[in-house]
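Let's start with one chain on its own, the form predicted on its own, as structure tokens.
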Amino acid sequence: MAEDCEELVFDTIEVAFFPRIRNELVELLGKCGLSIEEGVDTFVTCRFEGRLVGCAGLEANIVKCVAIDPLARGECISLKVVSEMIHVAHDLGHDHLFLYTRPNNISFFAGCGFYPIVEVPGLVTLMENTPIGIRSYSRSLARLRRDGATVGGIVINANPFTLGHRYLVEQAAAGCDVLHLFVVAEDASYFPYRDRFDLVREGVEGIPNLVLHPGSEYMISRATFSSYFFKEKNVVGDCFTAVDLLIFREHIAPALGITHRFVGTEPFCRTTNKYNADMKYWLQADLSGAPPVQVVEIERTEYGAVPISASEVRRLLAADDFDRIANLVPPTTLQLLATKYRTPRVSAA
């Protein structure tokens, strides 16, 4: 193997060009347990006399999928290849990095300049290139605390804002001294952000007790939850789950005071139950340092004796069907979908 690491050959490669490399990393990555993850194009490589010794991925700004082969650990190729990655998501414009790796990896990857956010317990890490992240965010949080014996979050999609959110949102603030209300951030659904949080404003209008956040990289985000978004795959990662709901426990929870998670039921979507299920254990089990979350689902509202759900908004949206949508949606919903997304009809010739 190289003692010398200027004899080491680094390269970056989108892998759905090289289908061939893309093998040599599926091999790769299966000597050190991991594979190839959905979402992770750009990779660098590197290699010595020819053959592949290293990689790192990246899927946005986060790294994941980094492997050295077995028989170069020892070497100078472990810092190498994360350095090199992270220059590459440099020049991709991503500053800001998330790394998953397993617990016993943490020192190392400390050395890159990492630090831990969360820990899931013999699972995962999730780690950020920077030692204030979590801490600024937690920071500029506690100065929106409002103290009380019941507090409560809600964290909503809202894609689009529906009046099954406005009834669970409702029936949340009623049951609290103060309600902390989070929209998702990660720009991966069909509304955008910026619609999506306007509508939510809009929508929670007159609710009192009401403090409205924007949503973040540490929630329900690629970084923290990235098979949220890929939920029509039914790909639902136990590690995942524990590592958003474990950030919220630890850092956003303390920093609000919230002591009541609200949840919708979800009849539908596999993903989402399965996350509520998640919620329940890893918010109130006795298994972390920070206090437990009581988690609330609350029976989902209905129209014509079928729950009210965003996913049948779309569907009732791709179909044209604006007089059913407007059973569903607060009027605020209803203007946004006509006068931006509806689909201008084709008269025939």
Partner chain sequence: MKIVREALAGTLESSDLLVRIAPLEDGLELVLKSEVIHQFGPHIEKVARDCLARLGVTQALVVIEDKGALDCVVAARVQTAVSRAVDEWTPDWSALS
Second form
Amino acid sequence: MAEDCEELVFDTIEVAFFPRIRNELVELLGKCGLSIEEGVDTFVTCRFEGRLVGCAGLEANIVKCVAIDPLARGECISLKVVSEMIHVAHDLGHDHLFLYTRPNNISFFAGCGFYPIVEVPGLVTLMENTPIGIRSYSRSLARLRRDGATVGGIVINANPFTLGHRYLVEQAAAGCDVLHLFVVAEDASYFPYRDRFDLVREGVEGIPNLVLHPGSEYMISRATFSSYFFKEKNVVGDCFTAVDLLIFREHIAPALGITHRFVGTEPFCRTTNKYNADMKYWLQADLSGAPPVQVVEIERTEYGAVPISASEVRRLLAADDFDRIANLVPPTTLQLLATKYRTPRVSAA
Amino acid sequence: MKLRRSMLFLPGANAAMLSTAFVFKPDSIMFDLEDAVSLREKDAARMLVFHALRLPVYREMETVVRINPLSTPFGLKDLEAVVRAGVDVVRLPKTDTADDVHVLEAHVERIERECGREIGSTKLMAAIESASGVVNAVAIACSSPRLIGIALAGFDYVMDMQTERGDGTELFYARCAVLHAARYAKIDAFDVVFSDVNDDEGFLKEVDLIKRMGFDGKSLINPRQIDLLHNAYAPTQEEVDYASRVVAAAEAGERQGLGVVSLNGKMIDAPVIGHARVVLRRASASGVRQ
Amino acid sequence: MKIVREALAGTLESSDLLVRIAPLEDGLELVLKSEVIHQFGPHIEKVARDCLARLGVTQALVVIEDKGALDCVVAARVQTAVSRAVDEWTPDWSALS
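With the form predicted on its own done, generate the form predicted in complex with its partner chain in the same format.
Below is the entire complex, every chain and molecule, led by the chain shown above.
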């Protein structure tokens, strides 16, 4: 009855400050086969006669931990919880929301205004709260489409941009008619996006047939690269990167006509290494309605027999070893590091 | 005279309830913009209620809107909206003095002028929710010709009195004071809400008490309480029969231009006739008591 | 009226709707999803567009998630969303009815 729903009491809490409520949330989530996520700081709670009957969590703009007490389930509770969560997210400055859900809950979230972006068949679907999000992103990409028999794509974080990146982009551009270069937009790296993007822009100057794109939430972002669902389901390994790669295959590549994805080999970083291996599977295997994208690995360039990597540059920066940094990065990167990121040395005098 | 036994509260932010509540047919329907609406939704509720008031189904029944106090940033905005939307009665919360009503009245008149509504057509109701309001009840009840009634609001009142809701003892003086003020000013008196929607027995006990005290009706928060209340206020067949004879005698007396009305050889006073008319109105609204 | 920020109004509950409005450079785009889209889709869209026109909103992206709301609820929610998305809002009640 509508009026029973009026008895529901909603609250928004930062869970770190309320250990007692956190315990209640753990219990409620447990009843629904879920566990509390460490990154989720804000929770909307719904109580009936004091008892916690529903919750929804937010990690930045990703909705997580949505649970309704199985005994109290009613459409009115779940829709109220999700409505409240959407308003709370808006108040926190998050209008574009994402969520991961199992296939059996897609229709519920579809009724809450969420739309599927991509599905890892049988396992998980990434949804967003707008019917035109990925569509209008693809449309805006399509305006930058250039014709060619071989159209390449590269995504780099460039944290910061090195001669290794320059080499990778040059090699890739030489191998195709058009090359689309994306810079990861998520600000989770040592160097902020703005600086990383500027360094890439300056660093790739002179390379022909190149289209430089800003990154987006649809590419190696907190939303597409969430480990959330998989940790929870104990599905590790292959699926971890699937959502991100399938978005590339099913939306980004078709919009730009990308036929090949280029990637540097990665001897140091296990995450990137794994990503490269997964890339071949999710972009090439016969598992999607979208045509396959060929993955091309390019051997890293070296300096003094050691592959150049951004992590090495950051290590040298911390050690203030600018003599060696100069061998690994283009002049534009060197200048920015020296002027903006150099830690003043304590004077011996 | 309008019958006002049941005044159903509807939270102003709830679209579903606003869209369907007319089916419950209370004597008056009261859209709440105050306590039932969160701060975030004050603007949204005002807009919803503005539109609901213009629905034909609500034009057919008496509509009341509880606005926010004029001392808040919302009160005047609420008033601007609902007077223009054609609300029948504005309910002012937290009325402490007659001046509170005067301030409200001045704004209402200005808005009526601005929007071309007949001056005086917006009626008012004052809710008394404090010791000050109870002490000033007579002045409040007599403060404006627009006032159709005063209501006691229990929750804030008991807080102000440094007590809590209980068996009714805590409201005893306030009920008497509000009731006497209303009767003195010849306007309606409304009792507090009964908040435990699952306790029918407790509700009926309270209704029996306030009806015997003389209240015209009660504010309700659950539609289920409407029929219970109407039935409790319905007269017995015996009462209806007697009231019919009183009214018939009074009408006969009027026709014959007699100064004195009598029934079975006994003189009948004006208050008896007035009460008989109320009994018949209640009976015609919801039959005899089941 | 110029939409300067993204705003929300309403809920996903039955008989209500959730309206999301955002600034847009080129024209007015309205996306409607409704449980009764086949029967009432064009009508709901007309109510929403009329509301926007009367408020002078010509550049905006409006996304509506309808749950079977009455016309007057659609109007109220669209107007609330607009009022929250503009810089200064002074209601002209005669234009809102």
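Positions refer to the first chain, counted from 1. The model shown is predicted, which means the values in this text are computed figures rather than measured ones.
Of the two rigid parts that account for the motion between the two forms, one contains R22 and the other V120.
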